[in-house]
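Only one chain is given next, in structure tokens, and it is the form predicted on its own.
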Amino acid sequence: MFDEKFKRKLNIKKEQGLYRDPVIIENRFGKFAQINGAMILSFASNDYLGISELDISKDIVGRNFKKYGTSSSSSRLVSGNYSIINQAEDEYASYFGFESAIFYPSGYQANLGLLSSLFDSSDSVFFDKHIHASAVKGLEGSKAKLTSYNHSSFSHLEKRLSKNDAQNKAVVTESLFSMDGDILDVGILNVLKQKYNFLSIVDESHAFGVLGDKGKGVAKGVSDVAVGTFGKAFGLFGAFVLLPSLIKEYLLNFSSPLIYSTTLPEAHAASALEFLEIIENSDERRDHLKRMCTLLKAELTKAGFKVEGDAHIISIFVGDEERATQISSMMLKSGLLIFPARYPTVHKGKAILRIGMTALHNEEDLEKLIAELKRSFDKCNVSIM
């Protein structure tokens, strides 16, 4: 029956190494989370700024909720449709230079919902294969011609575009990956563009907030849409899609993530747009979180480590699955939380420890963790080469 095939497949999954068992979090206090009852300073959180628990976002978010109460309680299309929520949305666009954008109750559904609404059997659509979980079920959703091309491969890309006759055609990929940590060149992405005439969709929501000048992203210019999320650098929940007015109009009539969901309430709306301020006001920061980055992974790859990352997204390559989980939980009880990414987050085989930076992290803090890293994988039998 069910529960047989449920443990038969719950057994596999243990026995391959990828059987996912997350530690309970009881608390959070900036950089450190407490689970069983001790501090454990935290590399897996993605509060890439610190503002989600800053005393003024506290308030800010305990004083919208007071006011305009806990639900929206009608999707966007029935009675949902608030006044502060589109404000919200216009400040958005303006800020990041968009004419228009729309807001989804998580950045999960942002992908599923745009992705899966746009378009049809005519049209073709490229896609870099380090894309999110999200904007991969979001494709398959569409009926779309869907090619993927290698990781951040343009030469890739453009044998697969001059290869297609398609009058409809778009590629989707991101403005830094979220587990390779790498920074999409956006330069080469506009050549091709102009070249192959195709619509543009940047996945933006690890970078937004944190890259680019006053946290505006790095795609500008060449991304026709982009997503963003309120759940990362914006230390808030939901997510953002920037696009045109036409395609915003478009998604209110075929996006059924949005149609048919409750539309977040207007406290979040009026929480997010003075949440904007915290984001533009966020220079120094930024510039420590830079510095922290920077720091850190020239270290790691002195001490003789394979790394990736431009940004505040570092991936340590480990391979073997077993090995990351067992590092992982050697450095939490070590006192570090590491996220150790697996199959199918990233390649079989291709196991990594990702580490996410946040602003609230110091010298000391990546002394530890460079200390422990190589503690573990000196125990866990790992080259670290």
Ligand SMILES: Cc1ncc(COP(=O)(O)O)c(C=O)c1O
Contents of the next structure:
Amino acid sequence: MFDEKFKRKLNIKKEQGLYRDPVIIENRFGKFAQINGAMILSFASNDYLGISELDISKDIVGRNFKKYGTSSSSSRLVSGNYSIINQAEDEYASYFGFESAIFYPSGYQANLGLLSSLFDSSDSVFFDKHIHASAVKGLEGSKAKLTSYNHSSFSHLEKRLSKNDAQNKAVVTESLFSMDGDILDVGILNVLKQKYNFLSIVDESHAFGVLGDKGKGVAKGVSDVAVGTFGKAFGLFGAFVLLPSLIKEYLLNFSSPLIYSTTLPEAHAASALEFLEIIENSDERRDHLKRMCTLLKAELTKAGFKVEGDAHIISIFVGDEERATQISSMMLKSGLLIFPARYPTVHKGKAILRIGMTALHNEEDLEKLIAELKRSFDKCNVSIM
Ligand SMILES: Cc1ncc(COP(=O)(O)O)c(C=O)c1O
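Just the form predicted on its own so far, so send over the form predicted together with this ligand.
Complete assembly follows, chain above in first position.
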């Protein structure tokens, strides 16, 4: 009964070039992924600082799981509200300059838990059209009146804001956009915030750890609430939301994905505390990554590619979904892993190749990447421009 429907829908995905069949990674060695026994140079990881595979990272996590046990064994609201978790949250709040913080089991759950619970039907929420799927899901689950604005267009946002007379308004955006790789214009957001008095919620998942002084992000002082994930530059798992104490109290009482889910283990919180020190002391990694990203963008542009991205996420426009998949498969055969982002991750007909740069990459890797990109575009008959 259901099988027929599932098969039909999967076939439609295949016909549209949108079918997903992720490659199996057998093992990982720094910037290399082992696939079918071959060492593939990966540009598809969010381990931006290369922290997740450091011996010190593994030691910290191993030691803490040994000390605290393997599970929190309950939701935060039942018996999972451990002191080490509260201590870690306080340290994160203080490091990033916020009143308070709360951990969630993942960034997806953080966005879902935050955005689905904060708003009522009398509230208006404005959001950038390119925010992450988890934020969209969170907003869809809220009762607020939702209004989208064109990606990074503050003139469009202002038009929308000026026509709205809701007493409570909020704006949801990202600081470093996960696919386009562009950075939020924090100055203009702040001007609008002063003028229209909205609650600003900024997802800094891709920026925290890498951008800003000591990885403190891009939107400090402008965001009322900021979302960070441990799963990217922090090289761990789970997520943290930085926020005023009142909103933390509110979430503990109203955020269903927090209330009804097993909280992260104590060992996670203890490890997150120690990882914060690694992040603080990673200036060399951040500087190297920045140099590599600047170089890559300049060289890709010189080679004629249509490139976007202000930092460690660099996207190359392809357009056609099947072509993007073809190019990515061809790159894989040549020993390089690149993610073809297609609808619904990006808009229809706007497929891109998403390059995730890490501090582990060097100039030789970039030369190889550019040479293989040129060859694959050429072989797939895709014009670079
Ligand atoms: C902008 C953004 N927010 C949130 C998430 C979800 O984070 P997590 O992987 O911790 O669930 C992602 C993950 O890709 C993301 O890109």
